[in-house]
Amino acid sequence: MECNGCEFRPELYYDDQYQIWARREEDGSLTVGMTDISQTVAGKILHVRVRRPGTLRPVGKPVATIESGKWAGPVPNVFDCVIEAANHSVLEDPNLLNIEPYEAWIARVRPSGTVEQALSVMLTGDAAQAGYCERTRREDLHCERGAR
């Protein structure tokens, strides 16, 4: 599914600004990515640094910090989390990050409430589809994916 040629999977989790997606695993953690957007407004991403598992990470505290041409900035967090791990191929390649941002995920966190306290906060479904694409056509973003 897209929008202005920007990938969006209805069965993921979005924070409000549509920048990160959020994926429930098995084991009551969460996995957390850069959307299609994000990686585009980013550019070519240089550096990706997450910090240490263990790490509790506050709503408003960065999960990670992504470095690209363009910019070097958080990765917006929206609940409270542990940081459990980070992806290793995207630390030792984050222009993964730019050619496949559902795949190419951030880091593995544990929410310090419920799994299901923690996506409240976030949109999914038809409703984070209408404020993705929204956001697309408003800023008139265009995707690009691959090596940049």
Contents of the next structure:
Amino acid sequence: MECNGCEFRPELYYDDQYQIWARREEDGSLTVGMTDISQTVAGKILHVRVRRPGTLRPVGKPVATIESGKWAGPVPNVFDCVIEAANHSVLEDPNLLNIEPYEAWIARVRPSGTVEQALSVMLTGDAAQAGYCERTRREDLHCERGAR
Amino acid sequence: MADQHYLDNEEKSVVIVMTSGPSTPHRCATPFYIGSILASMDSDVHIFFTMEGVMLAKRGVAENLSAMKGGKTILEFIRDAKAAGVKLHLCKPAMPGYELDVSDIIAEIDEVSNAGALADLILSSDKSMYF
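The block above covers the form predicted alone; next, return the form predicted together with its partner chain.
Expanding to the full complex; the earlier chain stays at the top.
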């Protein structure tokens, strides 16, 4: 489903600014990536750097740093976690984040508490969709996915 | 995989002294861009507007200024830096020379600071940069 051409996946969890998505994995970890809104705002992404695996990331401390031609900033973090892995495909080819934002995950993390505690601070389902669409309208965002 | 993709720097503090202003717009985006990167790498970043840089804090200036033709406005770069966690200071002693009053400044400025505050930042920061 889409809002202003921005893809939204109801099965994922989102921060309240819709910058990142998280997906629950069977082994108790969470996969984290950028939303379609985020990759559109950033423009063509040129460089991604992820915290080294094993690093503790408290709330507010970024999981990764993104650089594009017109934007630089953090991939934010909304729960305490430890970095388990970076997506090497994305590190080597950051443009994947523009092309397939919900497939090109950035990092896999393990919450310091339970998965339920971590996800409790995120939005999902109808509530997430309403907020996601509201942001696209408020900021007049029209998403475009990059092409090679 | 190349080790360079991993971030494992220690936290540091950085002060960026911003003296460039509307007369050199091409110098006005990068300091906020690098400030955003540093802040997103866990650095404690302060940008101190002084000399002609104070004009970027005047309402209506940064929103109508771009570093390149058709590019993002300087105000958008300033907001990106704020969103990444950068703190913005405005040099109080420089304001009269540019006829800038506190009532004229953009909401993004965190503090109107005296020169002593800048001196303290320079002496206490791990790194200082000047633009």
